[in-house]
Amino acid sequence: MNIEDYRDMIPDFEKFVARMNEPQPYWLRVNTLKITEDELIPRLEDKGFVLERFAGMNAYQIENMPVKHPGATVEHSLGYYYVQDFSSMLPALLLSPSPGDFVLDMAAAPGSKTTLMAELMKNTGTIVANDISDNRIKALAANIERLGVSNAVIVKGDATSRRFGAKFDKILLDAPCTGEGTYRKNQKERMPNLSDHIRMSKIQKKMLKNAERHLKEGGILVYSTCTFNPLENEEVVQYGVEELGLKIEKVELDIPHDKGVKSWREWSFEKVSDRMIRIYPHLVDTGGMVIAVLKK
């Protein structure tokens, strides 16, 4: 896939391309299950970290640091913070699980969104954190333990077909994807081609169908990917609306973003585009993320 194929789709395309060719900065969030922002941020700044807080949120861009990697500190080992791109925080924040909720995280590893949801839920209720890979589940378990999460149960299964034996108040489907939005982290990776997008779209639709099966009436489902192609985003969400009977919710987000794509090549997404959210790297200096909030 040539990035030029998105020229008519992405506003301020030249700025987008320029930012995609720059290294992605690190972001972190404070793990409020163990420590407060007021306690941790001065502690990190005393060590030599230069942190820029975004819009009063628990999201800090690391502008400078005294170590080669932000995970190389005692505070990180103690689980006081999690290194997570700001765009990656948004799906869990938009799902907004409350204390006591029964939540399914369908593709949970390595746990960035699982642990953020546990914070929002104040370690109450239950999160069923599912993944298909043994190695990824090891990373998920390690992060859950390090951050002191006590309300998550880890299960292993294929999210396209696994029966979870219950219906959930809220479901996060941060779907496996072609990962164009993470290109800034590893610019040696090849960009996916059209057949990659079509193949992933089919898998994502199966996951969404399985998610709808496990959602309570009136429940909320957030679908997200870290890729830009509409076949993995608008096309999948439109399938959820047209074929699964889900309702797409209007989302208010006071963060620089763009709406969904109305059409791309021969595909049209008019039914869902205005209610989807696209986060591009040139808007907030992050990776990329596309998000929809759906209701049963």
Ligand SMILES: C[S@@+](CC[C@H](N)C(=O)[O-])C[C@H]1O[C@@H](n2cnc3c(N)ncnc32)[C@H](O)[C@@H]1O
Contents of the next structure:
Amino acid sequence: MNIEDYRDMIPDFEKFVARMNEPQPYWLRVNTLKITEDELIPRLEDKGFVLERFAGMNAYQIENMPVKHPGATVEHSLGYYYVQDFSSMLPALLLSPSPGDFVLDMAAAPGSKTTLMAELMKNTGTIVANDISDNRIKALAANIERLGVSNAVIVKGDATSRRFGAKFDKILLDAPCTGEGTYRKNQKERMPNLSDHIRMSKIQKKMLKNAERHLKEGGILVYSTCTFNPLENEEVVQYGVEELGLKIEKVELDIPHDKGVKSWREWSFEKVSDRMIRIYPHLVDTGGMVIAVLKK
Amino acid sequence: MQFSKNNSYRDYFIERFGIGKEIEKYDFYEFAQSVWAYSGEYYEDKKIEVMGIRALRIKKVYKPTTAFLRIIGRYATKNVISLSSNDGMKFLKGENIDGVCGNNRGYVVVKSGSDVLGCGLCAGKLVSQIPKKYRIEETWL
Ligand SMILES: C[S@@+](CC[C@H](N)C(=O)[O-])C[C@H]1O[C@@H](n2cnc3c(N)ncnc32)[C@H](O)[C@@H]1O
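Next up, can you give the form predicted together with the named molecule of this protein, since the form predicted alone came first?
First the chain shown before, then all remaining chains and molecules of the complex.
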């Protein structure tokens, strides 16, 4: 899409466009499975990192650093922190798995959210982390190992159809998408076109259907993507509500965000738009993320 | 081939490193010449690629992994070598360290301050067993 196609959909559109053209800052979170924030942050600051903690959360924007890449430190190699955009933490935080939960992460690699969920679960319960790509599973396994995550099982399969042989308390479907929200980070050139979004939307619906099948009665499912187009977000979630009988939960979120999109071109998403969460780059200086919390 | 549970490997960590009840939160699974430490609930699936963290490689003797020692090593009470921060950096670059092993022989937990750096082998000198993926580079801090 041309970014102009979103002019009426995104509030403060000029600010949005300006932010999309700026480089994206790095963020990190402390891996509390291995070290506390109080121990690690002063250590990094002593080395010359300038970190801005966000809203009292375990989320730090890196304002300045003494190394070229935020991972070029002993502490990173020891698994004391994970470099992760703040927007990407939110799906896991909203799913909010507790110690002992039985969790499925359907499209897990490279494990930014798997490792955060393991932290929230204090390495207890179970995370079944699935992905389809061998290469990305290698990255997932490497991150799980570096962070010391010991409650995860990695499996390989197609999230549109794979049977997982169990029902789960909580499911994260951080779906493959056209990734418009990561263009700031990657400075990609080609924006996806309408047929890309339509094709992706079909795959995402299949994944959501398979996710619903594996969710326990009363279980929670978080659907998220890092793209802005509503066909990959509101449209998929509306399918979940209308066709799969999922309920969309009302979420209180103290972080600057926008609600879902009511309509775009000939499509209307009235049934779900009010309860969806949109994180835009110009709100907290992050990438982009769209999230829905669903209940069976 | 599947991951099969065998908790007798706990004894290795108890006997070699004096680790106490902290080891009990892990179940141990054998798979492909390795032993995996897993703190989750039992989950059955025909195609498991990874289960928890690789804890041991089964060779002539058991070889503990750096990744698992980095979790459990803080509870070790024997066969532990503590390095100065200078030597610690060298060790993390994959260099061997003279004069620190004393009477120790075999695989040890290597620490520096409160950090568990990983697995070393005492064979006269301390031979770094840090795998390439965890070695730090010259320009790193
Ligand atoms: C947005 S990324 C996931 C990011 C990950 N959740 C994280 O936080 O690190 C989407 C993932 O979906 C995977 N994927 C694509 N098609 C898939 C399929 N049919 N089944 C399972 N995974 C798939 C990709 O390999 C990719 O790793």
